[in-house]
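The form predicted on its own is given below as one chain in structure tokens.
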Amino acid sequence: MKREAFTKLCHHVSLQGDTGLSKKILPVVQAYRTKQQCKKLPVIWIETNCSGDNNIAFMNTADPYVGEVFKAIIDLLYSNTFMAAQGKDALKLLNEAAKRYKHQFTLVVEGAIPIKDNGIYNVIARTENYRLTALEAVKWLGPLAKYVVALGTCGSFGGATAGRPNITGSVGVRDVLEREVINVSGCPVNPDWFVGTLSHLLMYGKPELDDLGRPVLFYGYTVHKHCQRRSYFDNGDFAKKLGDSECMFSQGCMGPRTGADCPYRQWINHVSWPVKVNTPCIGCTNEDFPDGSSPFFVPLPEKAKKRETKKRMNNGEGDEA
């Protein structure tokens, strides 16, 4: 399959509300690997400062299940979540993989990177006489990787981990590496976005990226553009409270400034998404999430005013109105 056809496949599944992208992609990848006589995509996956929600979301890949994705697409060389090895054995595997697959593997980083106090606030490996922080691991593995993928909004931009007051000095992967990082943001990430990005890397190399380093395949349009309630917005028909069926812009929906295909991609088993169950989009793929989305359930024009008022109060510049 040519790259253009792959792009159309991703968009078709999204816009037509078809079954999951992984189901469509796996036969394509298998045919490509058979024709090209190539191996799976070698991946080193490290989890840093986050809640682990992205690997849980990835495990919710359905029809096919996550095991089939590993079997067809990903050669998982190391993962502190999925691997059985622990301690020294795990570190030995990590070192061997980094050396053997130098400039061939894709580094997947899930979570933000604490940089305050030399990164001491997130240690991803420890033995009797050795300690490896997330900061050290990313700086070590990043230059050795062929591609670097930041998985989730924390890994991409800092996300909730870097939200005010950010006492650990957490930042996105892009802020600690002097190289290009592919940001697959989301809190958590939709498994289709991750599987689709890795499949593109395997077959065609780096996908087209937007100005935030995210694959245009999945982040090229705003949630607002394809929202099923867009006609309500155009007619000025806004919900008066949470749970109403009209446009939720009045309830703090961030859709107009959030790049993602959630309205048609949908979530777990592709059956729903926030607006469908009467809650606003909170802009979880955005560079400034969550601070830029708060306070939640407050219309966009009022969010900035409230944040500025709170900032002035924190600086002792006046009383809250």
The other form holds:
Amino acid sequence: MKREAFTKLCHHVSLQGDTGLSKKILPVVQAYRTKQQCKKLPVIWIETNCSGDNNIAFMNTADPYVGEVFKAIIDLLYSNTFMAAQGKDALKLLNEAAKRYKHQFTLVVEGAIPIKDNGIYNVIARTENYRLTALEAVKWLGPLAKYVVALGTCGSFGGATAGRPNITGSVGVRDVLEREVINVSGCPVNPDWFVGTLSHLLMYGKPELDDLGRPVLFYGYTVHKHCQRRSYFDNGDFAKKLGDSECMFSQGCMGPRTGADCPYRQWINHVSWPVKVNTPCIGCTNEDFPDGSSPFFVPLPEKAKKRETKKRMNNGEGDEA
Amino acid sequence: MSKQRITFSPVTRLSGLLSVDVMVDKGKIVEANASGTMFRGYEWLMCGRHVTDGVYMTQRVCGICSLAHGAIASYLLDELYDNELSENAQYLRNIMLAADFIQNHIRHFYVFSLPDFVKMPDYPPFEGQNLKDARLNPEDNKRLVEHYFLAIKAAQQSHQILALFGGKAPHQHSFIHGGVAVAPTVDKMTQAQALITDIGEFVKQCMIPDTELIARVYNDYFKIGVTPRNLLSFGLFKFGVKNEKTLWRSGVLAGNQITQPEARLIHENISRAWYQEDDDLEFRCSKLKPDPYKPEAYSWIKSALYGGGHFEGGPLARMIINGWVNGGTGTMDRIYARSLETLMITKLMEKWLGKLKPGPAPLNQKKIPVKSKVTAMTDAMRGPLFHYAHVEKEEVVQYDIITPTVWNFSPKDQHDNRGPVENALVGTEIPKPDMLYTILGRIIRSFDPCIACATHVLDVKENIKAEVLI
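Switch over from the form predicted on its own to the form predicted together with its partner chain, please.
Full assembly next; the chain just shown is listed first.
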């Protein structure tokens, strides 16, 4: 409705002198709001097996703050963390959103998906006689979504939840869906990577992805490439211990094989990042995090060796327990 | 009409996944089963790793209270390696831990709990709120909604303090065994001072008055969701060269008796949890294994018992045990105590920032373990937290974690005794059927549930308990 017509309607209704004003205006306002809301990105956010660190990380976004993200960028139609609705009211909203925004909504999956025993290790909601597992929910919603975003390293690749011995058989979202998944990894995610990805989807569609399905604009360069301490590395000037101000490669830094822009983006209003506080990057955005990074404080070339030695020892002493 | 079983699921606005089944009979809740519906198996994950990985690994148990795990894992390693902590390390560690507490409490009160009492705006994610029994006048309601959005920034600022010193949040990097890896320099201290001043203002101007308003308007909730006043705290904010002092005292309150908690009296029970004894040692790290089809079980959360009884932890338990509050143990008491604690912690942080001296990284890590079995106990945001490690050649043989939610959301034990949340729910009157969710939500969230934390297998068995040293 154009502004003139709207003014005329208000004027006309007010002349009638009854209480019908809001009844007549509200549908117009609602129609306008609905139209506006269509311009936001409809999002269904499912929490699965993860520490819940990514929704906390999301709450750390600054400019825009979360309130502004809700108002201007996304319509968060379902979210275990944020939604005001609860119980069956929440499930009803989930069902409605999946129908109403079919092939329009973005599915955000925060966490790994246990697939062992039909996924019984993670039930996102129950009714009196039914358990909706994370596995079933993702298989149901995945094909209906316009985009699927795996949030955090657990959602992207399995992460800590799928670390050895992975007794719940947890995997990343990409392993349960036969479709493209945008992986926004990190343990937790840097809120800029996530809010940035959502904004990109809203305004420009799918961002360019690397071979792990991650937006190149955040994960395209290694930590090592942009590290403030790169000159120390190049000069062979390595930290003797944690807390030192030289290169952290000697202390287990995963920067050389970790794609992320931490050195210049930094964390929580861009104030710091792990190497800046004299500790190594532990490669939390990587496909093989945490197993590929552990032991965390052992230099990169020796990590794999240590793990290999241990494996051999364990195999050799198979019945030691 | 006969009893009716109603499933309240998902219990939204919390960390992790929770369902609660209640039996309602003649307008009253006569039974309740709280069910943690996620399982990650974190203790198996810890098994075989280098023990110093524990600080970063265990933070990943929980997103909203990550540093509580980081801190206790550091205390554990301090004892294992016999570290000595400088005064600066002690202050800096507590400043960082305080920052994580403040973000947790602000987020819990505003983001999770407030929509139980305040009508939120009618757009996502607040649509379909279905809040029955909304009592605030429009003006107050509007102001509290505005404060919801201010709270988002205040909590973010608190994590900014943590990131200033810890590199990132959640899952900070510098608070590790032997002290803190970051140098407290005057620029960081000034920034932190400015941020905590802002946060302190928010807590004083908004959070405390908002809590008082809600407590006044919903004052019947002091009498709703009452628990049996069996309270437990492992103490909070460790000081001393060997972490030997605890600023806020620990205690076990049963009846009018306060005693000091002892690890040997902590028992666990899997009667109603989805686990079974594991004799075939399929998983070598634990004597238990998951059993998701166990018929009598209804939760991934085990029962944690102290001296055979269920205990409640959290801000209210800390306040009562320390003698700062002498009220009841109802829903509003728990909410009130959390806000009060937030104010106290902002003041402590300001004080500690004043004591911190600019200087090099206060870190001194010793390299050779002096023990093979260590236990650490402290309070986290939601209550008592326990880590235990058995280590051989610096490698984890066994790692056990008992989180606060395991105490608070404990399912029934073998005698069908209820844990704190189930106790709080049973006996509650539901004046009208459509008020059920609202009432359940208010009571349950007052415990600040964190299911991400709760659903790990613990294995503090008799034989191990005998060896636990505290």
